[in-house]
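Here you get one chain, nothing else, as structure tokens; it is the form predicted alone.
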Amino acid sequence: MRKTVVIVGASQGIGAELVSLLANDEDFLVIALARTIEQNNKWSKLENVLVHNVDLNSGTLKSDLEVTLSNYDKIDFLINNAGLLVNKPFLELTKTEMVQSYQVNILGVMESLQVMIPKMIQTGGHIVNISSMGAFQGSVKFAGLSTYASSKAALTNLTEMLAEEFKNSLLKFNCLCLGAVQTEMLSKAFPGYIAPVSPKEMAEYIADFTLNQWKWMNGKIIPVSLSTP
């Protein structure tokens, strides 16, 4: 029987590479969720990939997800990969920018989990939250990323809290704090910087971690970085 993998934030970068990687294995049904995916995307002809437009910044996110996922009774793996980066001096941040960043990076994840956990709890599954080295305690911090790093830090703490709350279930929760990967988001934060890791390489690591490491760990916050940033 196929395992169902949901990838939130699949439009580009690591998320898109995750979809392409897992789509090569017919043992998986891949559900790709993102705000900007077009219906005639490169995966549209693949029988084991289903694409849905979902905006984590929507005021109707939970009801939208309930409708979108209504035909899926069971989810085995969930990768929360979406992120919104605002690179701006702290004193210049607007409330709108802060609210949008927190909505995508933590509040939208919480709402999504409230819809998806009930589809995983009976049979078990692995939920992997993708955070940042900027959110990892004691790591080097960079000016201008206060709202991004702090909202991603909330995601790391949420991971630990959910692992505790659901410790008597079959669910596993872990969080990967990624270092520099050559994505569009990195280019916005550090123009001109060339990362040592490509989105495809990081996607390979995340996929292997998601599919296999739930056997050995739960509630862990794991730094994944070759460099600073």
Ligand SMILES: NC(=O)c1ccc[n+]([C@@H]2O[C@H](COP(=O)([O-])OP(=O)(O)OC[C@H]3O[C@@H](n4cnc5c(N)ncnc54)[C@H](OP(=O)(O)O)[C@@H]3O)[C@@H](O)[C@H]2O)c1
The other form holds:
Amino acid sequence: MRKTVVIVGASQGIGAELVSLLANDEDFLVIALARTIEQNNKWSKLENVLVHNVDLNSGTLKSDLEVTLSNYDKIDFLINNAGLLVNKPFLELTKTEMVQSYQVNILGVMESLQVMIPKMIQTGGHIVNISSMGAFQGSVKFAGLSTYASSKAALTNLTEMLAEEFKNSLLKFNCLCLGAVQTEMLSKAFPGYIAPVSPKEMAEYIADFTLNQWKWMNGKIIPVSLSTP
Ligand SMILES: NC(=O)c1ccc[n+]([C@@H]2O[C@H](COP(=O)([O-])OP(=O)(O)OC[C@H]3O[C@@H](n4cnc5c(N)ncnc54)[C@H](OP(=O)(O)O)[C@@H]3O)[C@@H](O)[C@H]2O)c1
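Can I get the form predicted in complex with the named molecule as well, since the one above is the form predicted alone?
To see the whole picture, the full complex is given below, headed by that same chain.
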């Protein structure tokens, strides 16, 4: 029977590569979510890819997701890949930038999980949260990324907390802290820097991790990094 994979933050960068990769395998039904994905649906000819516009920053996120996912009773894999990066000196950050960063990078993930965990808990599943080396304790830190990295650090902690809270269920929660990958987000954080890893290469790693590694670990925070600029 087909496995259902939900990818949040699937319109570009690493998330779009994840969709393209899994779309090649008819054993998977891929549900791709992002704010702008319906407008430029690259997978419209594929029967096993469904795209839906979802905004993690919306005040109606939970009810939007309930409606969007109402036809899907069972989710096997969830990749929380969306991210918002603001690159600005700490003293200049506006309240809106701080609130939006926390809404997209952690609060929206929590709300999404409240909708999706009930669709995973009966049969089991793997939830993979995509965080950053900037959120990994003891890693090199970079000025200007305080609201991004601290909100992603909350996501790493949430992973451990949910692994504990659901330890007697069939669910597994793990978190990948990525190093530099050549995407739009990286260019925003480090203009001119060339990363040693492409979005496709990182997507291959994340897909393999998501589909296979749940057998061996739960509540783990894993650095996946060749370099941080
Ligand atoms: N690239 C790197 O070097 C690097 C390093 C460490 C961690 N990461 C993490 O890896 C993940 C993927 O990053 P990327 O480099 O591929 O970034 P990206 O190219 O900027 O893509 C980000 C994705 O998140 C979605 N997104 C942003 N705001 C959203 C919202 N409000 N609601 C729903 N979706 C939203 C975007 O889609 P829409 O704009 O259509 O909504 C897009 O699909 C992120 O979580 C990022 O923090 C990346």
